[in-house]
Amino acid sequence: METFKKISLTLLSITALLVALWIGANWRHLSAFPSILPSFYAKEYCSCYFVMERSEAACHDFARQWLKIDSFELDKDGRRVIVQGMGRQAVARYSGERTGCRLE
């Protein structure tokens, strides 16, 4: 029983070390991941609402992802969309007919 415990602990330690090394090697890409959800939602909603001129409900359906956002703000006068999710905030602004919406 003692040998099984030692082998299990060694395998667990090696696995944890390999996972830590993989995270360290890919940290740049992993740290960018939380920004993807609010950026995607803001950009897609902005394009749907200001470029395609669809309704607010239709644009929420259009931009919705399986991970929920924390907050949403539509600034119609400023022609921008502010979305918070996964601890990050993204702002998309309508910049004109030719260029559509851009992330700030």
Given for the second form:
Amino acid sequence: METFKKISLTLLSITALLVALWIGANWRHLSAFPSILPSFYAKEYCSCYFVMERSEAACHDFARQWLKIDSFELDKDGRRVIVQGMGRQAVARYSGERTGCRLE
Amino acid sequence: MRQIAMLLCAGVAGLCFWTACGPGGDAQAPQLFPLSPPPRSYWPTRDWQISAPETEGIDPAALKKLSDYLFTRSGDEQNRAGIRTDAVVLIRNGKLVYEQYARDFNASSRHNSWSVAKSFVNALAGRAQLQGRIDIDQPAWRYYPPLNTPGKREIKLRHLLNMSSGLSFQEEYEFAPLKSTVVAMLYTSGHHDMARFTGEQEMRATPGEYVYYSSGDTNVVMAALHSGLNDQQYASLPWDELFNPLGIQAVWETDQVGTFIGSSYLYMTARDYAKFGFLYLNDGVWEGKRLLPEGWVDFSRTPAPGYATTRPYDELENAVYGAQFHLLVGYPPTGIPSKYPDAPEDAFMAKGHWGQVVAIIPSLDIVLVRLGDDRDGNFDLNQMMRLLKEAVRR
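Could you output the structure for the form predicted together with the partner chain, given that the previous block was the form predicted alone?
Full complex below, order starting with the chain above.
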């Protein structure tokens, strides 16, 4: 039993170490990862609504992803789209007739 | 849970990618079908002249099969399943012979096109080459100074146009977002200045020797085209050099430093995309005037020379790439099969994510624009090209 415990503990430590190493090696990617959801949603919704001039419903269908966002605001007067998801906020703004929308 | 699955996918995809390797080859690359555009009775700068399919040698019954294929929906807006065509415009002998729209799009709707934009970057580079503003055989750092660093000084604009810069990139969207360089470039750590972000990637191959489809390469070209211009001149460059001469109304989005996102964000109507295709069908001539250098269209539709020395990897068989254009041939010297065996071999195309296509077919004097929003991979471009080919009677 003692041996079993030892082996288990060793395996667990090795796994934890490997996971920690992997997280360390990929930290740059992992830290940026949560932003993808709100950034994609905000940018693609903004272009869909202000550039392609689609309906609000069509633009939600265009921009939504597998993971759900937490909040959404379409600021028609300010020509902005503000989206929160995975603990991050993203804002996309319509910048003009020629240049459409841009992620801030 | 979904997130964990995606993380795992990203890791596995990365492993698969780097373990691939293989031989080069010495057989002949495919021959180009000669461009010989007939004299045009008019140019569609103001708008397309309309003609009946049968008048232009297209069989209406066979055309209906193509139309049925493209416009039969199997899913709805909720599940986003099946073929979701938004717009089709067919140009034969310089006339518009068929157009159809769906999902609330119409002839005046601007549609996104994702990587179709890359082919427009090719056109702007061609304009700059013709005017002597750039020489694609010069090192890219002369036009884009951030590349003036060890290991990157050998990258030429030609290499970037051929997707052969050697700069590391991972062009993955939905299935591997964690390490996807393109997702980082568009939405997270790289979105402020996309060219700079790309230029900061490490080198993984000698410039010109390794073909890898990279949105980053395109954005570096788009930044290099700023060379010699002030910000105001650059901001109107696509309109001055391309859109206004062709009569195109377009939106082209920029990153935060004002560089047009040449890889991804261009919007115009289906009829206007067809005008762009028509420029290439006519070997870069418009209204009788040469807009692109002699031989530029041939350069654009010739497989990137780097294929001869590119070791095989998973995505290599997606489609053979020329210079910011997709080709429909394979690459026999290294055993890459054509992904579109039923398409006319001489076709080349501007092609974007989720089913955007501007196909140019010199042998049939055709431009076909198909825009959509396919999310599940059911749209079969080979099938579309086969049905189109079968509709041409003479």
